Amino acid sequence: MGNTLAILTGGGDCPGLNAVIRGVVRSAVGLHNWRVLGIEDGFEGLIGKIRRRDLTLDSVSGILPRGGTILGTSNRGNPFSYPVTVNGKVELQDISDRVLQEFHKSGAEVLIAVGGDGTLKIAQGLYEKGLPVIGVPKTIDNDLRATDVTFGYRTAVAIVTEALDRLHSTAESHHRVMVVEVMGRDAGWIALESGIAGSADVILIPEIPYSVDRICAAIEQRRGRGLRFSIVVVAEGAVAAEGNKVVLQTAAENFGVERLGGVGHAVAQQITAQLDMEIRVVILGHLQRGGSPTPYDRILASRFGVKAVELIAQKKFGRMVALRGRKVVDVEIASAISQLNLVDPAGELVATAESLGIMVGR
């Protein structure tokens, strides 16, 4: 390549994105004297007139502890399925060729795409059309199998754990059941690990369809021991054994992106139908995405950023950086997005929760 690369952050924001940007810029500029362009608002910044800015050592100074992303992000703007109004009606079109043209006009020769499963699928599609691409995995859900952990996840678990710690005192004082809804569309890692760390009594995850009768029995058992409160942690993608995911907006209603939400209230109503107890629902929502990253996530994100630049120097495109054991390695983006990293219902972590007396829905 020449001397210009571009970087964008796509999908939902999370703590550590700025650390990746900083790692890329400091490594690319400091080691290689390359120019770095920041594409704004994810792939939306490549649609129409390209939205970009120069990223320099000065522009990334002080951003390491900041949450969010200085470039902005979006979970829309998929160039392979982009909403276009035709004759007054919205239809999804493939505008990827136009996006590639706009990208090349920017003067950049390679793209670093930082994001989760959706962002990396778009990156792979552009790579297959000839664009040199490097992927950096980002998701608080920790649902990418090709890497042991994604940055942002540890911070999200810490945030949820602190919330559970705080909810214990008010739940106990008022003798209430607290239903806490957390993120986790397909994978229940946040709910499971924060639930264990935060001493939850019930944990509901997408991988294990839950039984309302068993949940109520667990709460009643606690009441029989004189414990008149319970903490129920439920991932947004959790489903009852005879039910479906609770959806706020279908993909058709939301430009191809399904929005989950409301399972916490659904679970509370199901418990209320069987038990005479006061129940409150807490939806942590985007609190889990916000704020300063933990030291672990700052370090991991920095390592990912440096590794991405190293792959560009080696001309190893179509690759994604990943953590394997204690080493940061690279894998094919195509293989990284082929399978989600889901909680094993028969695995050691679920068994640990059950051994601790936590009811996991079954």
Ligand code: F6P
Contents of the next structure:
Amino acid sequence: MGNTLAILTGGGDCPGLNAVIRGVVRSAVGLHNWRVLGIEDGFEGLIGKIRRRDLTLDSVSGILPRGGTILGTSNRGNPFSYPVTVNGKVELQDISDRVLQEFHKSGAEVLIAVGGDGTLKIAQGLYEKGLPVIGVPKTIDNDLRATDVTFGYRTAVAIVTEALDRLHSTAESHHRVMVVEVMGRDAGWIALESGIAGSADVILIPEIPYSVDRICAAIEQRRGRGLRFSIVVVAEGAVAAEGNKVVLQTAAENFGVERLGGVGHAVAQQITAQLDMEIRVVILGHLQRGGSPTPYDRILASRFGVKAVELIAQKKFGRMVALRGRKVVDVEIASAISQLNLVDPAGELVATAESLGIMVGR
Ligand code: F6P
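Now show me the form predicted together with the named molecule; what you just gave was the form predicted on its own.
Below is the whole assembly, all chains and molecules, this chain first.
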């Protein structure tokens, strides 16, 4: 390793990205006296002429509590499948060789890629083409298998829990059913944990196809006990036993990434037919990704940033930092992206929710 590393943040933003950047810069510059380049807007910043800036101790001062990412991010710009217009038609091309050439021109020798599944897959592809890469996992969905938890997740759970607390009083005052749609494409962690913390009555997650009849029965049962309101938390990837995922935009319509959204309204429509109650839908959307990270996420993200630099010093490339138990360790990026971390329908957390009287869709 010479003395210049580059860092980028890719995919959806999440609270704690700036804490990683700061951790990387503080240890790379402060401990090793290396130079750090920040690539702008994820892999988009490596396409065409590289868009980058120097990250110094001064430039990361004050960013620890800030949400988002000072480097910008993007879900687009996959160099292995990049849309190029040829004779008026859009084709997906592999432009990774050009990206690597551009990267090397910048003087950087190593890349730290901070991102979720999509970003880490691209990072692995570049590693296989010879680029020394370190991965740092992020996603509010907490759906990466190789780490016990991703930073950003706990902040999202705190935001949703606060929203549920607030929705209780208005639901109760108006005797309404509030259907609250939260993020979680494949994994229902946010819905399940915030639902337990925020005292939801029904929680619907992608891992457990839901029964409309059983949701209505649970709400009616509460009404029978004199509880004339209910809170239903639904993850955006939840599906009815007899239905399909609710998709806002297909992958073809949205640069290769399927956009979910709208399941809250679908659930409201499905239960309206059977319930003589007023129903309102709240979609928390990107609120869950915005704002300042919790202390837990600041600490985890800082530990990940410092560990990433340590791995570079040890020349352990193709590795991703991860939390296992109480320790930050490193695992192969290739193994980290091979499987998702999903809620176990037969696991302790779902059983706890059910023992608390929460209906989890089945
Ligand atoms: O993967 C994180 C996530 O927040 C998902 O839960 C959600 O489906 C997606 O990002 C939304 O992405 P976008 O910012 O492109 O709308």
